[in-house]
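Given as structure tokens, the chain that follows is alone and in the form predicted alone.
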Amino acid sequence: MTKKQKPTVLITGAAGALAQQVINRLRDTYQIVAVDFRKQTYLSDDIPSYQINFNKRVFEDLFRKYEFDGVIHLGRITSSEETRMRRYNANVLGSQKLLELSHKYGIKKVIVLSTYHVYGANAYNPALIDETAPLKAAELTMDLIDSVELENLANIYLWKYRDLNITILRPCNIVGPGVQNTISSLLSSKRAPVLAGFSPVMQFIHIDDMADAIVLSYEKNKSGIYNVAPEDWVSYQQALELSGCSKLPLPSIPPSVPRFLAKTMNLKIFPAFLLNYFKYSVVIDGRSFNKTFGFKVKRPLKEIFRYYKEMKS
């Protein structure tokens, strides 16, 4: 075999916006090699990019074949692509198959994406939210479940085996171009539900700085557990009014009746099982992550709302 030219990082979740972000910023670097669950993507000649199975064994094949150096863990499937069953063999049990490789395989460095979801959204949240905070999302719902697993599982391996050098990342909402998460939806709709008498203040942080704070945790390789938030905040409905959303209000009590008007007037942007959410602030602290690897947002609010406003002109 001859000698790798690039340090070889594996990144999971190629479909997604966010990973071909983190791509673009690698692939000078570093010989890329992509994988998604869900589909195969086609990134460029230089870049092997497979769909597959983490608990299929043609998935310790690629450990084998490419000598990986990283992994970049971005491929969490989203409670709005997959059922129940499926999303947790991909999400917990695909994630722990990638850990024990990483191990077996000698990897020295281990993102892992996770979203501040785990933290749950309650009237009980402090005013800022720091990485010891309990994961309370399991209690409020099963739909996060699995999100919060991953973490544990994570956890385990991050203390166990300090040898893979594990980061994992707790993101607020990921908003801009091409990400097709709930927030965004919602952001890139003309009109948007809102529960009434709720209005939480929410973080958001621009595609490409996420991207950056990707890059830039695995180059610094420090690990450990960080949240990843802006400074700075607004409330649920004055981002609509600033992306040029109106508003749709929905009676908020009891809350069966915010679920069952979703689900009736078909809604799938305005999930039920994040309800909570849209009642509840539920604002991180970022600083730890901020210090530790120097990272300053380059994307304001007003640019992010900006760019979902003149979508709908």
Second form
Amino acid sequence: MTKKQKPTVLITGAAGALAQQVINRLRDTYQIVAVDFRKQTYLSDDIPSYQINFNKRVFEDLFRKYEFDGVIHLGRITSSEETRMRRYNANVLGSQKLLELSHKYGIKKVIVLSTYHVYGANAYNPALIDETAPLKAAELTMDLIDSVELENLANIYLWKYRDLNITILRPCNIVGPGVQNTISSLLSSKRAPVLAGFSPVMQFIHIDDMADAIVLSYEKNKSGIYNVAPEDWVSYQQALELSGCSKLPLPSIPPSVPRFLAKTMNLKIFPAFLLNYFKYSVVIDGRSFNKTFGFKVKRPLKEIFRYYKEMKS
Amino acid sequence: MNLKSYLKEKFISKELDAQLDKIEKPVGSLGYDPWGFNAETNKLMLSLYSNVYNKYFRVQTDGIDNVPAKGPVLIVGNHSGQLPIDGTLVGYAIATRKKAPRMPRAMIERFFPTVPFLGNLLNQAGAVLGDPVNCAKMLENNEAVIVFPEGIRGSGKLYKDRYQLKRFGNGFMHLAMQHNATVVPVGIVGCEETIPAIANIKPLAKMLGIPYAPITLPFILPAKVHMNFGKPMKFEGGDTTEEEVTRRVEQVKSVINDLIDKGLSERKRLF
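Pass me the form predicted together with the partner chain as well; I've looked at the form predicted alone already.
Full complex below, order starting with the chain above.
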């Protein structure tokens, strides 16, 4: 095989808006190979793209073929997609396969995208939760078990195979153009549900800033676990107001009532298992990441909400 | 115009607005801090509270300038009166003092975040869930934090036990030592008379999931409140035995006892 001109990076979750932003930032410097569990996405002629299940044997062929230098694993299926079992297979077992292959083929850098949801939402959460805090989400809801397990797995590999240089990123709510997660759908909607009497403090990061953070952590190569969040905060209900949403208050007590309503009304936009995140704050401390990587967000909250407001007009 | 803007315009006096603007309180671009404090709501709450502080409880303070103008501070007081009125009065006093006002943060019981509307309102007014992690992070951020080491033992005590300090937890001393925070003791007299309780119905409290269910009056009495702030106390950090920490806690407790006695001797009548 001829010597590679550029280092090669495998990026998972390529169909997602965030992965595409990351690819755009890296494509000049790196040879990108894009994969997605869900669908094949055409990116450009110079970027091979595959729809692939990490648990299938053909996935290893990609490692043989491209001799990856690094992996950016953004392909976590979010909890509102697929069944619990399929999510577990993809997010936990699939990720394990990815990490095993990364070790086998001598990869020197792995980024794993997690979520702040792993900390869990409950009334006793302190603010500015740092990376050493226990991950309570699995105790609070079965639907987040795969997210917590993915983290635990990445942690095991982080310590077991130090040469992989794993960096685990736990971002706050990622929002902005193209993002299709729960919070972005809520901010995009004209009428968004709220739990009466509860307006937890939330953190939001613009997709462009998050893509910058991923690229920075890939290039600076400092392994570890990091929260990613700007040092700016806003209550959920004010975020909705600033995004031009009208509020649809749901009764909040006793706790079984909103859960029952969310389930019976099949409110996909306000999934029952995430209800506590709209009740209690889960404010993370992103200062360690900011300091280690010299990171500062460029898009303030007002700009983020203005985008959603303008989208509606 | 939304409700908050309307209330702000109607109730916040120019003087108080200017006074509160003098306080250097770091907040994000939309006026929030990580614990849910909101500059606008806080101003509104303090404005609405000024009559309660000045006319209803007619609070008299002494030694308020003992609270340092900057740096991490723990304001440690005696807890009393079923509701956290004492914390709000200490907070108001320091936020509105003439010289170097600060925005102290009151630590509240774990029960409050679960209460719709009230939990958010308290957070936006600056109160914070009483958790050691919160306290530590706030001291790291050079905040002044109001703590009542008696906790529920203090606020839930009956009228017959008034002004008798209950056991102090050692947590505040550990935090003061770890974060090099100044401890300012405060003796609060008057709050015991605001909601005198004659009994606590424990089974009812358990059933409702609240800390205590007192038999008391259904309203708050307008007792006159005296608050005496003591001299700042500093405690060396380092590797200290728990016995030594307890000794230091007892030292603070003893000063608070003296400050309470001072307040009681100053008091001419209950109301």
